[in-house]
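A single chain, nothing else alongside it, follows as C-alpha cells in the form predicted on its own.
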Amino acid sequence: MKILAVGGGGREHAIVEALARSGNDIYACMSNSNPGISRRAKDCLLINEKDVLKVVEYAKSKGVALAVIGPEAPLEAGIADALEAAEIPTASPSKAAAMIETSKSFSRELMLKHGVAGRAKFSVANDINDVKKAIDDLGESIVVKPTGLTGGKGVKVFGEHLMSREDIISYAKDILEKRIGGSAQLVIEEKLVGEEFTLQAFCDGMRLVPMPAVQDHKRAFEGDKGPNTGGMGAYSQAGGLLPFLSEDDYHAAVGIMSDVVEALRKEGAEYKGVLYGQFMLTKEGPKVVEFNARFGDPEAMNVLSILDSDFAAICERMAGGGISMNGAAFAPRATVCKYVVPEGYGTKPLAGEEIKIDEAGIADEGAVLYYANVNASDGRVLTTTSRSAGIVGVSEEIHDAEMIAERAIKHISGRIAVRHDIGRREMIEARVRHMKEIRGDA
C-alpha cells in the first residue's frame, strides 16, 4: 500500500519505520531532510508541512491510499480535512477534533460541559483583569498556559518559573501582547501535584485501544531542572504500567480519554487517529494536564519500538472505523528513549553544527536510532534548533533498557547534550517515593 507520512522529526521517523515494517511504500512530506525517513521512503518532498494544498497535490500525484500526520501544526491547518476531501483516508483528526490540542480553552470547556472526570480548576483569560480575577479565585499556586500551540514550551508553573503574583501578571501580559500560541488568550489553572504520565490510544471515532503508559521528561537539564522543552526522553515499563502507576490508575485515565472522545463526537467532531493524554497522577487519581491530537514526541518512539501488530492495518482502521480492543499487541518489554539535542537546546541551540552518528555501533549495542529534526547534506548530518536524534533501549527491565541506550549514545559525537538521568534507577525510585508520600503510603 502507498502511504503518505507528514513530518520530519523523531516521532515521524518512528511512524515511518513502523509503517515500513509491513512492506508498505512510504511517501514523505517534511520541512527538513531527515535521513532516516528519506532512506525508508520511495519519494520525499521537502515542503512547509502546513502547505495543505501542495501536500494534497503531492499525495494525489503519488496515488497514496492512506495518510498519517505526525505534527500538530498541519492538523491545525486542516490537512486531514483536505486529504479526506480528496478521498484519501487519513489516520489523523480533523481540524475541529484536533482543537482538543490546538485550543486549551476549548479542551477545558469541553470537559466541563460534558462532565468529564479528571478536570483541573481553571479560568480562561482574555485580558489582564481576567488574569487578576483568576489569581484571586485560584490563588497563586497555578499554571499559566497560552491557549494555542507553543511546541511544549509555553507552560510556566508557579514556584518553578513564576515566583510571585507580579511574575504571573508579567508573563500573562507577554502572552496577550505577543499573542504567544497564536492568540491573545491564556488558560490559568490550579497547579496539580503528583507524577506526570502519558497515555496514548488508537481511536476510530468511537473506540479507544490504549497503548503502554510512558513517562516523559520535559525539563532540559538533569534533575528536572531548566526550561521546558519538547521532551528530552521517556521510559516505559514492561506490561504497560509504570513503577508508580497502578492498573486502576491506568484504567481511570483510559476512561477519561474515552469520555473525551464521546464528548467530541457529541459536538460533531468525530476523533480519528492517535489521542495523547498527558496526566498528573494526584492523590485523588489521574487529572488531565493536556491532550494532544497525535503521537507524543518522544513517546511515539517508546511505544512504536515494541508494537508487534501491523501498524498500517491499525491506521487503516483508525481512518475507516472498526478498530477492536485486541487490535494492537505490544511486546512485554521496557523502553528508555534518550534524546540527543544540539548544545544549548532549551535556551540558544546551536544550529548548522555537524554531528557524527555511528549507526552500526548503535545497532551493535542493541539500541534503536531515530533521526529527528536534522538535515542531511552532502553526507553530513547537521543540527537544527530542535532535537537531533532519539536513542531507544529495549529490554525486559527499565534498568537494562537504560544501560543499552546509554551505551549507544557514546556512538554519537559533536556539540550535543543529553539528559543521562532518564530511566536511571535512582530517579525512578525517587518518583515512586514521591507518589507514596502524596498518597500517604510512605
Second form
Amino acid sequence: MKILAVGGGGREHAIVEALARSGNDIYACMSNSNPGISRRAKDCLLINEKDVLKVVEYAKSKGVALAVIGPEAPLEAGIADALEAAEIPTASPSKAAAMIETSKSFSRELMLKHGVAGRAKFSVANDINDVKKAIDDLGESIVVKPTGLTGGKGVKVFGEHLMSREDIISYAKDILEKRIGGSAQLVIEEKLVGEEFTLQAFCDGMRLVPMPAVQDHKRAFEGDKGPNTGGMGAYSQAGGLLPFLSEDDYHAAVGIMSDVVEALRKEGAEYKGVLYGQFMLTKEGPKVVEFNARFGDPEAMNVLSILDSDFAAICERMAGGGISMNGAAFAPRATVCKYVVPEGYGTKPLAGEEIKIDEAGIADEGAVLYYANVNASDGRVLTTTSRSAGIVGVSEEIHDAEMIAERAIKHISGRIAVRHDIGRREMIEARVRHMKEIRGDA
Ligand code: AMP
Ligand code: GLY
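Go ahead and give the structure of the form predicted together with adenosine monophosphate, now that the form predicted on its own is out.
All chains and molecules follow, beginning with the one already shown.
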C-alpha cells in the first residue's frame, strides 16, 4: 500500500520504520532532510509541513491510500480534514478533535463539562484581572500555561520557574501581551505532585486500544534540572506498567482517556489516531497534565520498537474503524530511549554542526537508531536547533536496555549532549521511592 507520512523527527522516523516493516511504499513530507526517513521512502518532499494544500496535492499525485501525520502543527492547520476531503483515509485527528492538544482551555473545559475524572483545578484567564483572581482562588502553588501550542516549552511551574506572585503575574502578562502560543489566553492550573507517565492509545473514533506506559524526561539536564524540552529520553518496562505504576493506576488512566474520546464524540469531534495522555500519578491516582493529538516524541520510539502487530493495518483501522486489542500486540520487552541533542539544547542549541553517526557500530551493539531533526547534506549529518537522534535499547529488563543504549551512544560523536541518567537504576529507584513517599507508604 502507498502511505503518506508527514514529519521529519525521531517520532516520524519510528513511524516510517514501523510502516515499512510490512512492505508498504512510503511517501514522506518533511521540513528537514531526515536521512532515516528518506532512505526508507519511495519519494520525499521537503516542505513546510503546515502547507496543507501542497501536502494534499502531493499525496494525490502519488496516489496514496492512507496518511499518517506525526507532528501537531499540521493537525492544527487542518491537514487531516483536507486529506479526508480528498478521499485519503487518515490515521490522525481532524482539526476539531486535535483541539484536545491545541487548546488547553478546550481540553480542560471538555473534561469538566463531561465530568471526566483526573482533573486538576484550573482557571482560564483572558486578562490580568482573571490571573489575579485565579491566584486568589487556587493559591500560589500553580502552573501557568499558554492556551495554544508552544512545542512543550511554554509551561512554567511555581517553585521551579516562578518563585513569587510577582513572577506569576509577570509571565502571565508576557503571554497576554506577546500572545505566546498564538493567542492572548492562558490556563492557570493547580500544581500536581507525583510521578509523571505517558499513556498512548490507538483510537478509531469509538474505541481505544492502549499501549505500554512510558516515562519521558522533559528537563534538559541530568537530575531533572534545567528548562523543559520536547523530551530528552524515555523508558518503558516489559508488560506495559512502570516500576512505580500499578495495574489499577494504568487502568484508571485508560478510563480517563476512553471518557475523553467519548466526550469528543458527543461534541461531534470523533477522535481518530493516536491519543497521548500525559499523567501525574498523585496520591489520589492519575491526573491529567496534558493531552496530545499524536504520538509522543520520544515515546513513539519506545513503543513502536516493540510493536509486534502490523502498524499499517492498525493505521487503516484508526482511519476506518474496527480497532481491537488483538490487532495491537507488543513484545514483552523493556525499552530505553536516549536522545542525542545538539550542545546547548534547551537554551542555545548549536545548529549546523556536523555529527558523526557510526550506524554499523550502533547496530553491532544491538540498539536501534532513529534519526531526528537533522539535515543530511552531501553525505554529512548536520544538527538543527532541535533533537538529533534517538537511540533505543530493547531488552527484558530496563537496566539491560539502558546499557545497550549507552554503549550505542558511544558511536555518535560531535558537539552533542545526552542525559545519561535516563533509565539508570538509581534514577528508577528514586522514582519508586518518591511515589511511595507520596502515597504515604514509604
Ligand atoms: P506540557 O508542555 O504542557 O506537557 O508541560 C510540560 C511539563 O510541565 C510537564 O511535563 C510537567 O512536568 C509540568 N506540568 C504541566 N502541568 C503541570 C501541573 N498541573 N502540575 C505539575 N506539573 C505540571
Ligand atoms: N514527549 C512529549 C511530547 O511528545 O509532547
